[in-house]
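Next comes just one chain, in structure tokens: the form predicted on its own.
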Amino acid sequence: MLDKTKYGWWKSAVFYQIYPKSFQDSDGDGIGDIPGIIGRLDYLAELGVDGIWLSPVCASPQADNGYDISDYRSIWPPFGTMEDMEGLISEAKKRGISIIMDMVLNHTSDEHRWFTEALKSKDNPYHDYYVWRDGEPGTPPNDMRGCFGGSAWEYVPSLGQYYFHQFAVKQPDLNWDNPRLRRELYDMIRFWVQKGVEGFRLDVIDSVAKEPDRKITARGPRLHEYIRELSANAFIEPGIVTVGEAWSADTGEAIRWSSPDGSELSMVFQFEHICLDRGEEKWDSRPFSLPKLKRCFERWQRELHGKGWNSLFLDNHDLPRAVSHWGDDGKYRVESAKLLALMLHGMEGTPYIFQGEEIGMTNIRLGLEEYEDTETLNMIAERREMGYSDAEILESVHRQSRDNARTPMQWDDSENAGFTTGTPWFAVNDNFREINVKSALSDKNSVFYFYKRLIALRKEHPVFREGDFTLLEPEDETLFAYIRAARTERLLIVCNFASEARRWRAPAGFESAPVLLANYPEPEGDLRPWEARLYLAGEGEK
């Protein structure tokens, strides 16, 4: 078991993200909850994960599924009580699993007490907790648009002012220039640390130093000043792990965020690889290019080595399902799900598994009127106004909607996939009878047991944590192969991103190296469709 009192323990860890609303319902109301999570902790312990990234559970009107917090110090009632949360922290810790809370520090709900006070008067002390500009109705301060569509400014007639919201109208942005606000946030984080929380994932933290008058929403001039102050005042214990979500991060910024001196955060959660096949907007796509993906991963691996620390992920609550987006979710679903796991977990960084990824859950295909996500619904309305056909819109939704990741967890082949005895808050994917945990646990060749073995290997071999990175065949259109080397160990990962077999011979130094893990039986000779192998060479094979 990892010693989590020591700085850097997360470099040997694997985290598992839970989207509480869709994980496990314990009381039949159709909404996942904290007691439901507690009831599944043994499953996560069996998988071997070291921590749970828990998407927001704080009180919220749910305009953006919990990322609009109305009270940082209480639990949304459908999820349970504070006693339930304390029980989750305690029961997880007994199994060696840390709770990493998802904390939204860039904005609140418009129903938060701070904002309701801010609306009362320009002279109210809480007014300056948010970003305001004077203006006239119909003439916002500038033409900035919110990430979910529409203007980023909302007019309040009683004040004669606009407030800034980078996301939904019901998510007013906080004003980090106000030191009193920052102290309140630090005190709130300490509240959760005292309850036993061992880390925080910080939602869009690269936006807190925004300067909307200059149209700057990310990486504002005071960003690193604020993050260093946050770290010094809120993340005092050496074992606290902090993950900064930063869509704007490049490798240089990531090194500053995650410097080994611990002055800012433990690691960065960046999205460059996610955006490679997107067009000008996330809903438009570009052709997938494996060489571009390989060069992206190579740059992050090489430039952060020894200088910073990265998160490793393909899936999360904001993204489509990895096996549907990156792999083949039809004939080769199992093989490609394992390949993606091996490709990612072989790299330097801390891996994150999103609920259901470990059993190969796929995107869902619904009609336009059946989706729930506010971003998706806004896009549908906007593109209809722009003249897109419903068929064109539906293609984009099926490919990119955040709702793909938010369907209920598929536990078994019973009604509603074992998620709830009631009516689920969102549609269950109709492939649950084939793809579910019960089936995975009964099959020793399942995606689940591949993940379990991979997690165990990362703990057994320091090369995963310490090795440098060498990319092989950078321009090959279907082969992703790389070497990690550290001290007396070298590992080789090879992945065939194609539905056809291809010729393969291990490179020099690995001709006689054993295959430690593979997604096909008898892994030797040429590569089969979507085949992936891990070779491990010791000092004697060099």
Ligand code: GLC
Second form
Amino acid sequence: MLDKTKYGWWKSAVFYQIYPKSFQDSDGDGIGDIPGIIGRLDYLAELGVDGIWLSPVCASPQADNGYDISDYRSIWPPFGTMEDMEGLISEAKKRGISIIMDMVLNHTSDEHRWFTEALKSKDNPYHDYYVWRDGEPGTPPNDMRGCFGGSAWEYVPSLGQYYFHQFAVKQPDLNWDNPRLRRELYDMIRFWVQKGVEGFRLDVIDSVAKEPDRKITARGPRLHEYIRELSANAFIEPGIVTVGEAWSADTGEAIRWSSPDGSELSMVFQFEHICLDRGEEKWDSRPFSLPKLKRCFERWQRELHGKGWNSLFLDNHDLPRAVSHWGDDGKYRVESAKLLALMLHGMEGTPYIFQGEEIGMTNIRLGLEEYEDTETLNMIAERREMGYSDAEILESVHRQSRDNARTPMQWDDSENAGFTTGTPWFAVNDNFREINVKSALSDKNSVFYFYKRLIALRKEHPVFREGDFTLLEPEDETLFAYIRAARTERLLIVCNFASEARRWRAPAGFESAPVLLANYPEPEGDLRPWEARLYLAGEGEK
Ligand code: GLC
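Having seen the form predicted on its own, could you now give me the structure of the form predicted in complex with the ligand?
Next comes the full complex, this chain leading.
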């Protein structure tokens, strides 16, 4: 087991993200909950993960499924009680699994007491916890827009002021320039550390040092000063793992964020690979290019090697399902899900698996009226107003909506996929009779067991953690192949990103190397559709 008191333990770890609302319901109200998660810990221990990134469970009116917190120190009742949360922390710990809480420090809910106080008057002590500008109705301070559409400014007539919100109207931004506010946030994080939480995922953390007058949201001038202060005051124990969500991070920034001196965070989620096939807006697409994707990963692998630390992910609660987006979720669903897993987990960094990814769950195709996510709903309304046809809108929604990732977890082939005995809060994907945990566990060739093997290999072979990265055939349109080398071990990862077979010969040094893991039986000679192999040469060869 990993020694989690030591700085850097997370370099050998694999994490698993739970979106609690959709994971497992235990009381029949149709909403996933903490006791439901506790009941599935043995499943996660079987998979072999070292930690759970738990999407927000704090009290919230759920305007953005918990990313709008109204009380950082209590649990949203449908998810359970504080005792349930303490139970989850201790039951997980017994299985060697750490709880990593999702902390939303950039904004609160408008129903948070700080905000309701702030609304009372300009000289209320909490007023300055938020970002205000004086103004007249109808003329906001500037034309900044919120990430979920509409103006980023909301007028409050009783104060004659606008408040700033980068996300929904119900998510007012916190003012990090106020030291008292920052102190409250650090104290609140310590409250959770004392309860046994061992890490934090920090929501849109690159946006906290905003300067809206200069239209700056991400990467404000005081950003790293604030993060170092946060780290020094809240993440005191060397073993605490932190991962910041930073859409603005390039490799240079990520090196600062994840510097091995531990002064900021353990790592960040960066999104360069995710944005490669997006247009100006995420709803518009650009053609996918494998050479571009490879060069992107190569740059992140090479530039952070020895200087910072990568997080590795393709899926999360804000993204479409990886197997639908990057793979083939029809005929080659199983093969391409395994290929994506190997392509990612072979790299240097800490891999994150999003619930359901380990069984190859796919996107859902609903009608426009059936969506739930606030971002999706705002876009539908906006684009209708702009004159887009419903067919065009539906196309974008099917491809990009965050709801693709938020359908209930598919546990078995019984009604509602074993997620709930009641009415699920959101649609279950029709394919649950074929794609579910129960059937994955009873098939030794399932996507699940492929992930399990990958997680175990990362612990057995230091080259996963330490190896450098060499990309082969950078211009090849369908082959993604790379070598990782450290000390005497060398890994070769080969992935055929196509539904056609292709010629393949192992390069020098790997001609007689054994294949340690593959997604087809008898992995020899040319590559079959979506075939992926992991070769190991050198000392590790047994
Ligand atoms: C992050 C979360 C996303 C949320 C947004 C606002 O991007 O991952 O789900 O809507 O922040 O909190």
